[in-house]
Every structure is written in structure tokens, then in C-alpha cells.
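Here's a solo chain for you in C-alpha cells, the form predicted alone.
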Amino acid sequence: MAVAIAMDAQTVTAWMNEIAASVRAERDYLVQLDAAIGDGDHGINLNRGFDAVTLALSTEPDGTPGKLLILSGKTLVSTVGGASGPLWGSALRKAGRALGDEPTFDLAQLVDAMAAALASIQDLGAAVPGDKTMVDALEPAVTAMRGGLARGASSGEMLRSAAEAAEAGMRATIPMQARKGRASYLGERSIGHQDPGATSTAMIIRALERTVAGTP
């Protein structure tokens, strides 16, 4: 039986710091991958967007997980441009709404609130595994939290299963042909390079991993 914690906002604030932390890293990295495919701007967006994402937070101490996420979802939103921005501002508002208004989340209610985050990204950009895009490596990443929740598997193990799911997922992408986005428009030119959105998603996920470890 795994271990029950219990997150909260700073658990949520943690995370976006983290993510903007990881992508600050690998900024460059993004880039490279974008300009193969796509307009080679996905890690100056994504950059932008969270580093926005962690001021707004700074400035709301007192909001609950589910506020903070929506407001991290409303930032991306207003600041990053291209498909990431719509993309990731649905899908954290869409985890935020999933929440509520508690003032804490458990395992569980975290898994409902990734599966609602890859739902509003499937609704957004229609997009399925194979198709050569963050839902590549995002629901690889949900299915195996659900699959550690329902073994009662305890957080670290959990995340660490989401965070090499995503990881093999990205890694997945380099031989398929692009069907969504405009890494679509190169047709069998899409072959053989990684997708930038699955790379950065994966990055997203790691950081959650990172930061519950970290939850008492």
C-alpha cells in the first residue's frame, strides 16, 4: 500500500518553477529540435511562457492547487505564441478545474487532473499517439500513473514510471511522419527527427517527478 501525501499550493508553484527552470536549461535544445521541423521557436515560447507562469504565482500566495493552475494555464496562454501556448494554457486550466477549490490533492486526484489535461489537449489539437506530437509522450505518462495508482505504488515510483513513459514516448517520435502541426507540411521529411512538443512534455513531467519528490 503506498504511502498517502498530501500536495498543495506550494507543491503546484514548485512544479511550474521547476518546469521553468528545465526549460530555461534546455532552451537552445528546443530550439535545435523546432528549427528541424517546425519554426525553431518552441523553446523561446515555451521560456517566455513559464518564466511568466512563475511570476504570476509569485504574486498569488494564498490561492489554492486549483486556482494557481488555472492562472498558470490563463499566462501561457497570454504570453506564448504557436500551438504550446493554447495547448498547455487548456490543459493546466483544464487540471486546475479538475481540482477544485480544495486545499490539498492526493495521488489520485493528481492522476484525474493529468487525464484531464491530456483530454483538453486532445480536444484542442486533435491529435492521437502516432501522430508525432506532445500526446506522445503525455499519454504514455498518464496511463502509466494510472497503472501505479491502481498497484497503490508510491508517489516516487509512480512518477518515476510517468517520467520514463513520456521519455520513451518522445523517443518514439523520431521515426514517425508528422499528421498534426505544421511538422505535418514535411511529410516523410518529419521522419527521423524528435518532436519538440514531446520533448518539452516530457521535460514537464520530469519536473513532476522532481518536485513530489520533494513532498513530505
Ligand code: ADP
Given for the second form:
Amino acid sequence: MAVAIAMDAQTVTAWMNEIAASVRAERDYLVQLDAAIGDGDHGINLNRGFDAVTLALSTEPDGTPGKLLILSGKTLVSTVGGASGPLWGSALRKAGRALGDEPTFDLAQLVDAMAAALASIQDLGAAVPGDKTMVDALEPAVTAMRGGLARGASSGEMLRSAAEAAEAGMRATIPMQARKGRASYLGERSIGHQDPGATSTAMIIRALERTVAGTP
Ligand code: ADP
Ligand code: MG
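Moving from the form predicted alone to the form predicted together with adenosine-5'-diphosphate:
So here's everything in the complex, that chain up top.
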């Protein structure tokens, strides 16, 4: 049986702060990955964006989880110029809308919110798995979360399998040829490099795992 854990506004703030910390720590690595097949700004984009999210959330102590995710998404859209800002921005806004106005959410609602995030990235960017984008990390993570929910996995086990699936998806982008975004301009020369957006997406899921593991 799944343990009924309740996540709340603090979970969302802690998750965004975890993302900000790991993106800051890996900023140069993300820049290097993007320099190989893009324009080298991915680490700078996300670092700026999630620092702004952290700041925005620190002035909103009373929001519901849904409202805080929507605020986070809006902040990313307004502070990140690259493709990743609007994509993750709309993803977090849709995830927030999926959570509604309740003060808490459970694992099933978290899975719905992450599925809404994936759907919004695909609606906006039109990428499918195999196109060498963030979708290649997020789609397997959402599938793993659904599988965990169906077998009654604990929150820790569900999120660990999601993070592992995202990292496997991230590594699987190396031999792919990019079909969406800036890297697609390189054609076959995009082969042999790990996608920066899939890499940061795996970090975002790992940050969620660390956050939920700390939920009482
Ligand atoms: P930009 O490409 O505008 O410089 P970033 O460097 O911040 O933006 O982000 C690049 C990442 O965005 C890519 O590595 C890829 O994962 C993701 N990306 C680009 N276009 C798309 C798309 N259409 N759908 C999904 N993800 C995309
Ligand atoms: Mg870039």
C-alpha cells in the first residue's frame, strides 16, 4: 500500500530551492553541453530563472501549492529568454493549475501535475521522444511515476525510479540527432552530444526526489 503522504506549499518551495541550488552548482556544465550543440546559454538561463523563482517564492509565504507553481512558471517565462524558459515556465504553470486550490496534494496529484507539465511542453514545443530534447528525460520520468503509483510504491521509491528514468533518458540523447530547437540546425553534427535540456530536466526530477524524501 502506498503511504498517504501529504505534500504542501512548503514542498513546492523546497523543490524550487533544490532546483535553484543544483542548477547553480551545475551551471558551467550545462553551459558546456549547450556550447557543443547550441549557443552556450542554457546554464546561465536556468540559473537566472530559478534564482528569480527562489526570490519570488520568498515573498509569497502563504500561497497554495498550485499558486506557487503558477508563480514559479510565470517567473521563468519573464526571466529566461531561451527556449527552456517558456517551456519549463508553461510546464510549471500547467502543473500548478492541475493541483487546483487545495492546501495539500498527494502522490496521485503529483503524478497528474507532472503529466500536465509534460503535456504542456509537448503542446508548446511539438517535440516527441527521440527528438533529443527535455522530453526525452521528462517523458520516461512521468511514465515511471505512473508505474510507481499503479503498483503502490512508496513516495521515495516512486521518485527514485523517476529520477533514474530521467537520467537514463538524458544519456539516451547522446546518440540522437536533434530534430527540435537550436541543436537541430546542426543536423548530423548534433549526434554524440548529450542534450542540455534533458540534462537539466533530469536535475529537476532528482531535486523533486530529494525534496519528497524529506517530506514527513
Ligand atoms: P535556446 O536553445 O533558446 O538557447 P536553452 O539553451 O535554454 O534555449 O535550452 C535548450 C534546450 O531546450 C535544448 O537542449 C532542448 O532540450 C530544449 N528544447 C529546445 N527546443 C525544444 C522543443 N521544441 N521542445 C522541447 N524542448 C526543446
Ligand atoms: Mg541555448
